[in-house]
Structure formats: structure tokens, C-alpha cells
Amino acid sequence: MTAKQADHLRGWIEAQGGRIREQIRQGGSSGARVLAITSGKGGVGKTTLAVNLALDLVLKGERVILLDADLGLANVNILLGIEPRHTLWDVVEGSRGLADIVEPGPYGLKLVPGASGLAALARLDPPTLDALVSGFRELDRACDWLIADTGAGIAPGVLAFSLAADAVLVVTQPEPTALTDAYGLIKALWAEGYTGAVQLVVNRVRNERQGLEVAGRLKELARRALGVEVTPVGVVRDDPAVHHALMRQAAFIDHQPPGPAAQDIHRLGDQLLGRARPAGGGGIRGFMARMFDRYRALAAEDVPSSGEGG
């Protein structure tokens, strides 16, 4: 095969991939995939992972909306170096529509900025709630993925977003306290009847072997004690480039050449793209409807919190 033929073939494959992706968008009725990224405790790198994973999916040709769903410490915009004009609070108050608050991010990523202290969600009257949920219908048409970066712990706001999602990605670290809190979060989801996919990423590991060993222990504990199947989907190695990127308010996947963490995020993105789409998720609108229902119920039960922030 000549170089010219190879270029032609590569272009044809890319065109076919785009055509097939567009057919899925036009014909699929289930809407966007909704992934909640959460953790049992703060400080494990959850938000940094969420931002870089979202950008990796965008660079792979996916349309992604990143929702800052941390009701205690909304800070995704800080990591992206974005000063939002409006936040989700403006939508709840009714002063702005959902489309008005979406901020453009790097490479075409879209950000829905969060706001701290959204306990008012539990007190919305039915017409306001219906209008807010309906506003997410337009987002379904604009993306393939909604990634919700939740708070940490088992507060009502954290559990509500996780329980409503198509899949949950639990982020932890090798330290005993982080693993204990990750297990506590998984147990809380199980106690609330969550039946979706629980996926696990072990962050800041020395090497892949350490990450796989840690993930295997947590997976076995959840299976034996709860009967819950946890699926390890990746590890992210400790990497100085992550700290340097944080200081610059930039993505570490942009570091050239790609460091260990960027390589691991790239593999994690491939893993997620290769997983089957959940059936009957209802897209973003269905997710938000379930989330509000869950949040109201959990707030009424006064579920205890084990911390906020990520």
C-alpha cells in the first residue's frame, strides 16, 4: 500500500466513524450516557481525574458536558481556569435558563458550573422542578456524555447524583483511610438500592501492580460482605506533571510528552468507551428527574455525611 493509499484509507475510516457516530446520535432514544464520579473522602484527586477524563473523551471525538455536582465545594471551574458568569444556583432561582449558564471549556468541552449550598433543591415546588428537569432535555441533544463530578462522602447530595447515574466511578487511593471510606460509599449505595455499575479507579499509585492489588482487595470485600460487584477499570500512577498542571490551572493530559498519569487517563477513557451503553437510562433528563427524587427522599431521611469536597 502506498503512502497516498494509506492516507486515503485513514480518511475513509475517520469519515465512517463520524458517520456512524452521527447515526447513533440521530437514532438513539436513550440520550447521553451519565457517569457520576465520586469518592468516599476528599483529597483523593477525584475532581482532577474527572476534568482530565472528560477532556480525554472530548479529544476522542465525544461530545461531553461536565457538571460540577459538588454541592459543598464547587471547584471544577477553578481547575479549568474558567470564571463562570452564572451557576446552577441562577437556574434554581429562575433568573437564568440552563443554556445560559453553560461555559465553553478546552477543546470543546462544556461546563455546567455548580454552586455551593444547593439544599434548596429539596424544597423546590413541583412546577419549578418540572421546568428545571425539562431544561436538561436540550443538553441531551448536545452531548454523548454527561460527567457529574459529585462531592465526597455519603451526604444526600453525593448519594443522589450517584444513585441517579447510569454508572458510578468511585475514585480512591491506596491509603487505608481512603479505602475504608470508598467501601463505606459503596455500602451506602448498596443500602439505598443502587443496581447500576460500580466502577473503581485507584489514583496516585506507585505502579500498576500496586493499583491492581488494592482494587482487587476492595472488589473482594464488596463481593463478600455486600454481594456487590465492583469493576476495577483503571489505575492512575503518581506523576509530578499532575501537580504542575494544577498550579497552572491546566489539564495534565496536555503535558508533552504524556506522563504516566496522562497515559493512564487515556486508557481509562478507552475502557469507558468500550463498555456497553446502559439500557433505559433516559439520558440527562431522566438522570436529573431521578436525582431530584432521590435528593428529596435522602434529605428527608437526613442521611449522615462523612465529608464534602473532592
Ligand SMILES: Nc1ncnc2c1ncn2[C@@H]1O[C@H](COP(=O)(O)OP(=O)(O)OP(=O)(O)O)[C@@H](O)[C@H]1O
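Positions refer to the first chain, counted from 1. Note that the coordinates shown come from a computational prediction; the quantities given were computed from them, not determined experimentally. The term rigid core refers to the maximal set of C-alpha atoms that superpose within 1.5 Å between the two forms. Compared with the form predicted together with this ligand:
Once the rigid core is overlaid between the two forms, residue 97 counts among the residues whose Cα shifts by 2 Å or more.
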Given for the second form:
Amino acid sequence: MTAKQADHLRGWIEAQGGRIREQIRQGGSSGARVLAITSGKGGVGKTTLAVNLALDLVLKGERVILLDADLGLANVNILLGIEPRHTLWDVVEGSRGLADIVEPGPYGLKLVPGASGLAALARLDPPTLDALVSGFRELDRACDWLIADTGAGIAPGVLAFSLAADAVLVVTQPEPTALTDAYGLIKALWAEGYTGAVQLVVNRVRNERQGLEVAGRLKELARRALGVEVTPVGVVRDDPAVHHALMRQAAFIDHQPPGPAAQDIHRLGDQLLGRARPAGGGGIRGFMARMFDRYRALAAEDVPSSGEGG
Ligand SMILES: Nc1ncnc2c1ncn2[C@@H]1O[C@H](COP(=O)(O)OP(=O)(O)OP(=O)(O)O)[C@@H](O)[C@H]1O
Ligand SMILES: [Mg+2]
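Let's see the other form, the form predicted together with this ligand, since the form predicted on its own is already up.
What follows is the whole complex; the chain from before opens it.
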């Protein structure tokens, strides 16, 4: 970062008053609910579910921001046919405000494009990071939910988003490989002392019964082996409409009449809306502050595999 950029951010933090990080840590501020959508194994349907679930919530009257946090292969924008003009990096550089990088999606959904260069962001000095985090205040006021679509696996640049979220929605498929990796991810959250909600969605199931059976097994294993309470929140059936929608760069929940996967997403949305609001998460600012802290700690612990972490 250049001296000019650093000055810009320092000016910003002075304007914000400085004490924000402390307020966030104490959980004093309210704001959006933050849900991280993640998986152990890649390609299980995280991005597909994140986009369609976000739209389902919007259609139910919620104000939703979808954060493309898959730093390696950001592709929420591809699924929605949106070409983002700016990223979080432009905000750090001072050329854009946060409000400028938000892209409008269907029905009023808001998209925040991937924060590529997370490692570089996490290396910023604490006052500069505080300034960046405090800037999320405006987004907190503008939304009820932040849904973060993350990458797969347990590298620091992935795990940090989950560890910082109010709730983690683990996506798996019924195959043993996907289940083993889902368990590995839950174990990694547990090992890092994650205390938020762990929710489970089994995607691409043949029928509801298969999904519930698989979810039950994983729940039982996590409870027995780790003492972690996993909450199955839904199953999504395998549905060719998902692929057809992808080819049109459209959401499958828009398809008329709604296919099995769309019906399942509607149920999942209702399920999430019915859950209690987590207390003291500090909204998006709390999430971002924790995410940077977690990322730094994990990257320091895990030098060989951390790389850029995105
Ligand atoms: N319920 C479903 N029925 C049919 N196909 C599905 C379903 N869910 C996802 N898919 C398909 O699975 C593929 C992978 O989906 P997606 O890109 O959402 O996975 P991902 O977990 O985000 O992958 P990555 O780990 O690479 O980010 C896509 O081709 C998508 O259309
Ligand atoms: Mg994805």
C-alpha cells in the first residue's frame, strides 16, 4: 500500500472515531446475520445453494448481501451473469467507497465481489484494518443477512470466514468422500474453538429420505466423536433444472413451475428464517473483524499450506 493510500485510510479511521473494534468485540452493535456457506469437498453445490437461497430470502422480504468469499474461484457473478466492476481492494486503495462496489442482483439482492488478496489485506496494520472494518457499518444498516459463499476445505483463507460467521452452513452430498470431508471440516471448526451454529444441508439427494438418513449419520458422528451439535436444516434433491438454469446464468428457483430443488430451497429458506437470531455477533463489522483476526492467526500457525490463502 502506498503512503497516500495509508493516509486515506488513517483519515477514515479518525473520522470513524477509533473505538469500533472494541465495540464489535463486546458484541454491542447489532446488524446483519452472517451465514457462511462452506464444504469439505469441492463442487458439492455451495455457490448454487448460496445464490438461490439468497434469492429465496430476498423474495421473502429479507434484505440480503451475497459475499463472494471464494477467493480462489469466485463465481457467484458467473452464476448470476454479473460482471463486477470493482472489489474490496478498490476500497482499500481509496478509489471507491464500499457502497460503490456493491453490484445489484435480481430482485434487489446485493452482491459484494470477492475480496481477492485477503492475505495482503490481513497484513495491513491494525488501524488501517479497523478503518476498513468500520466502513462496513453502512452495509450493516442496509441488510438483514450476509451470506458468504466460501471455497471448499480448511485452508486459512476458507476457514477464517466460517470461524467468523454467526452460523456455518456445511454443504455435503451423500457420497462417502463428501461426507468424510464434511466431517473433517466440522472437526477443523471444533479444533479452532468455533462456538457458532453448525448447520448441515445434504445436496443432490435422490429423495428426502436419503438426505435425512445421511444427515442423521453425520450429526450422530459429530456428537459422539467431537461433542459438536450439528443441526440438519434441509436437503436439496438432485434436479436437472439446476443445470439448465446454470447454462442460462439464471437462478433455478425462478424456473416455473418450481422443480424439486426449488421446492427444497423454499423450505430451507423458511427453516433459516425460523431460527433464532444469534445474539451479539456484531453484524458484518463483527464478522469482518473476526475474519481478519482468524485469518492472521491461522496463516501464522500454518505457514506451509497457507500460501496466499486467496
Ligand atoms: N441440486 C442439484 N441438482 C443438480 N445439479 C446440482 C445441484 N446442486 C449443484 N449442482 C451442480 O453441481 C455443480 C457444482 O455446483 P457449485 O459450483 O455450486 O459447487 P461448489 O460447491 O460451489 O463448487 P466449488 O467447490 O468449486 O466452489 C454445478 O454444475 C451445479 O449445477
Ligand atoms: Mg463455489
